[in-house]
Structures are given as structure tokens and as C-alpha cells.
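Presented as C-alpha cells, the chain that follows is alone, the form predicted on its own.
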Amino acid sequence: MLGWSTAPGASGGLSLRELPEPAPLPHEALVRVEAFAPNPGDLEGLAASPAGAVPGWDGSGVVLAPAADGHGPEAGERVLFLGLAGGWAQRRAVPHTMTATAPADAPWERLAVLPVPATSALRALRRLGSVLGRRVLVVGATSAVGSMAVQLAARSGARVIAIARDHAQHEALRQLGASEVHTTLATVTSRVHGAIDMIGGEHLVDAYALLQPGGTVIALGHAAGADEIFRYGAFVADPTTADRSITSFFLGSEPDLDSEMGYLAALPDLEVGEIEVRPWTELATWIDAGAPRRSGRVVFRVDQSASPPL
């Protein structure tokens, strides 16, 4: 089969070449990959990956062989999937706990953009407990994860406070369910039950300061690329700041994601934003150009009949 593997010095740090066929473990299904959408984490991890590694967490496709242990989707079923590597290839092995059956009419491109962003948002929101009638802060609300968090929190009955520096996106966030939209955290004047932060740096520090007693910040991203510096005394509690916490998050360690992904794939009105579709042979040049996108997500369609490059 063909697949992209890391190749230091090559365009985009990748090479499209012949790879060994996957050898699924008993708990893994063999999937024919139809589409994948590179996530920021995929791209950030390329430089640190050993030569010859096959990157790519998630995507969509068809089960060629079900897991030998008898669990998960059957052969021939359309699925969306998530794994820690191996997604940028014509075929891959995926744990059945990270493989979900998809609706028959869902486009491959739509399914490919759901696993990491939507499932991260859903699992982060669940960590906040019941949010019905409570104020939930989403920092970095125009990111793929952030826009999902806004929608899912609003569906759960939360009063969503969205932070987005691009004022032109504020009305779109209101349409997704945000009750308040701010350019910065400085204009948020009321405490919140919980926060989901995709930015890090001073945004994480400020989000923590906005928590009411018992509140939690889920540290889900680090787009700021800056240190989190808390002032002296930030963790000294009084009756108005007791029991606040910051929780780290890693989707790859979350158990039993199949049901979550299946639930999300079956929501026809979940807004995934604009999708720009490209042939998968353009992946390396796209990365080399800085992974540009007009808006929304870029999805690569896998050509199953492609021949090895000369």
C-alpha cells in the first residue's frame, strides 16, 4: 500500500512511498482510509517523529476486516476513526474502541473532520459535569475544537461565553449558540462554572482567575506558544475562590471513544464549518507551504488506485 511517512529533508518532511500492510492486533479493525484532515497536533509532531513513521490520528473510511476479538464495526461498514498514528496511508489498523459506525449518507469529508476536534470538545465538556444553566467559558472559540465546544455546551443548556479575537467571527459564534462573545477575557465580568481553553499562556491564567468556587479549567490547547505565569498568591484560596482547579487533557488516553464518535457523527446539524478538499498527493507540498487554508478545515481524499511515485 501507499502512505506518507516522515522523511527529514523532503518537502513537508514527508515521503509518499510503499509501506508494509498493517497487521491488526486482536482488538483492532483494518480500515481502508478514504479521507483525513490533519490536525494542529499532527503537524506540530512531525519534526519530532522518527524517520519512517506514518503520522495521522484520525479520518474516515470502510472496515475491510473487523477486530478479531469480535467487537466493533463489521466488514463493509462506513466508519470514522481515531488512533495515535498511521492515518496518512491507504489502509490502517485502529482499535475498535476508537472506531465508530457512521451514517450511510454522511460524506467522507465531513466524517474526517469530526474525531479529534468534536470528541475532544465533548470529553472536555463532560469533565465539567452538568452545565445546565451554568456559565461556561470557551477560549479560542473559532478553532475547530472551540467551535465544537460552543455548540455542544449550548446544546447541554449552558450559557456559553466565547472568546475570539477576530470580531468578524462573533456573529457566527452567536449562531452556534454563544450567549456572549468577547474579543478578550478582560471584558468578561462575571465568574464562570468552568472553562475550556485552547490557547494557553496568559489566556489560561486569566481563565483560571474567572472561575467561581469549585470551578475547573480544562487545558486543551497551547496555541499561544507562551508560558503560563501565575502571580504570587494566585492559588491562595478564600471563600470566593476555593476548590478551583486546572485539568490537563490528552484525547489519546480517553477510554471508549467509539460511542462518542458515533453520537457526534449522527448529529446532522452539528456545524463543522467550511471544508476544502484536496488530493492526498498534495499533502507534503501543502505542509511545506505552511498548511494554508482559506477557512475551516482542509481534508485530503485518499486515492486507492494510486501507483508508487517515480
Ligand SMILES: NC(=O)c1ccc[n+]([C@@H]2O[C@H](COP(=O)([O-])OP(=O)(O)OC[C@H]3O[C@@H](n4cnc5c(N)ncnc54)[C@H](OP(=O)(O)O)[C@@H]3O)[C@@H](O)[C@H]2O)c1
Contents of the next structure:
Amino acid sequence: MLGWSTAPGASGGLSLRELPEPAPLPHEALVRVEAFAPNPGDLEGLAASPAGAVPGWDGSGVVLAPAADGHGPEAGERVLFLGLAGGWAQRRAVPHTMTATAPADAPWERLAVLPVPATSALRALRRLGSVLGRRVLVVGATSAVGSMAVQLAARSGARVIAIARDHAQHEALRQLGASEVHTTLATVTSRVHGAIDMIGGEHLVDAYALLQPGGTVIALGHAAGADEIFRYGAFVADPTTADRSITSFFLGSEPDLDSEMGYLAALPDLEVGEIEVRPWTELATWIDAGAPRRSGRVVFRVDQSASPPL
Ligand SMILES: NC(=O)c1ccc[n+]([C@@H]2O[C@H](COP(=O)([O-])OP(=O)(O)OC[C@H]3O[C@@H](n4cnc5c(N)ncnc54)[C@H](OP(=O)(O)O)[C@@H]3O)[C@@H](O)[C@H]2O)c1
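Please supply the corresponding structure for the form predicted in complex with this ligand (the preceding block corresponds to the form predicted on its own).
Shown next: the complete complex, the earlier chain at its head.
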């Protein structure tokens, strides 16, 4: 089969070449990959990958062979999936706990943009407990994860305060369910039950300062690439600041994502934003050019014709 593998010195650090067929473990299904949408984590991980590794976390496709342990989707089912590597190829092995059956009418491109961002947002939101009637801050609300978090928090009954540096995106965030939209955290005047932060740096410091007693910040992303410096007093507790916390998680080691991915894929009104579709042969040059996107996500459609599926 054909697939992209890491090749130091090549365009985008990748080369499209003939690869061995995946050898699924007993808990893994063999999947024909139809589409994938690189995530920031995919791109950041490229430099650290050993030469010859096949990157790619998530995507959409068809089960060619179900997991040998008898769990998960059957052969022929349309699925969306998530696994730590191997996705930028015509076929891949993926754990059944990270593979969900997709609605029959959902386009491959829509399914491909859901697994990492939408399940990250859902897991983050669940860590805040019940948000019904509570204030939830989403920092980096225009990001793929952030726009999902805004929508899921709003449909969970939260009053969503969205932070997005691009003012032109504020009205769209209100349409997704945000009650307040701010360019920076500095103008948020009331404290919040919880926060989901995709940006890090000063944003994380400021989000923590906005927590009510008992509140939690989920430090989910670090898009700013900046240090977090907490000034003296940030962790001094009094009745108005006690029991606040910052926590994080790594989606790739979260168990049992299949039911959540299936739930999210079946939400017809979950807005996934603009999708720009490209042939997968353009992946390396796209990465070489800095992974540009107008807005929304870039989805690569996999051409199966060069090497027929099993
Ligand atoms: N912990 C996990 O398991 C997990 C899972 C998924 C994602 N993540 C992380 O979560 C983060 C977001 O992922 P994503 O896919 O949603 O990213 P994305 O769609 O690429 O969006 C990145 C966002 O960061 C904003 N941004 C970048 N630099 C900034 C800065 N200096 N100041 C303020 N905003 C800045 C961008 O704003 P503009 O739109 O204005 O440019 C955009 O909203 C990433 O760090 C990713 O690695 C972690």
C-alpha cells in the first residue's frame, strides 16, 4: 500500500512510498482510510518521529477486517477513528476502543475533522462536571477544539464566555452558542466555574485567576508556545479562591473514546466549520508551506487507486 512516512530532508519531512500492510493486533481493526485532517499535535510530532514512521492520528474510512477479539465495528462499516500513528496511509490498524460507526450519510470530510477536536472538547467539558447554569470560559474559541467546546458547553446548559483574538470571528462564535465573546481575558468581569484553555501562556495564568472557588482550568492546549508565569499570590487561598485547580489530559491515552466519537458523529447540527479538501499527494508540500488554511480545516482525501484495497 501507499503511505506517507517521515523522511528527514524531504519536502515537509515526508515521502509518499510503498509501505508494508498494517498488521493489526487482536484489539485492532484494519481500516481503509478515506480522509484525514492533520491536527497541530500531528504536525508538532513530525520532527520527533524516527525516520520511516507513518504519522497521522485520526480520520475516516471503512473497516476492511474487524478486530480479532470480536469487539468494535464490523467489516464494511463506515467509521471515524483515532490512533496515535499510522493514519496517513491507504490502510491502517486502529484500536476498536477508538473506532466508531458513522452515520451512513455523513461525508468522509466531515467525519475526518471530528475525532481529535470534538472528543478532546467533550472530554474536557466532562471534567468540569455539570455545567448546567454555570459560566464556562473557552480560551482559543476559534480553534478546532475551541469551537467544539463552545458548542458542547452551550448545549450542556452553560453560559459560555468565549475568548478569540480575531474580532471578525466573534459573531460566528455567538452563533455557535457563546453568550459573551471577548478579544482578551482582561475584559471578562465575572468569575467562572470552569475554563478550557487551548492557548496557554498568559492565557492560562489569567484563566486560573478568573476561577470561582472550587473551579478548574483544563489546560488542554498550548498554541501560544509561551511560558506560564504565575505571580506571587496566585495560589494563596482564601474563601474566595480556595480549592481551585489546573489539570490536563492526553487524548491519545484516554480510554474508550468510541462511544463519544459515535455520539459526536451523529450530531447533525454540530458545526465543523469550513473544510478545504485537497488530494493527499499534496500533504508534504502543504506542510512545507507552513500548513496554511484560510479558516477551518484542511482535509486530505486518500486516493486508493494506486494500490487497490484488500
Ligand atoms: N491535550 C490533548 O490531548 C489535546 C488534544 C487536542 C488538541 N490539543 C492542543 O490544543 C491546542 C488547540 O488545538 P486545535 O486543533 O484546536 O488548534 P487550531 O485549530 O490549530 O487552533 C489554534 C488556535 O490557537 C490560536 N492561537 C495561536 N497562537 C496564539 C497566540 N499566540 N495567542 C492567542 N491565540 C493563539 C489561534 O487563533 P487564530 O484563529 O486567531 O489564529 C487558533 O484559535 C493545540 O495546542 C493542540 O496541540 C491537545
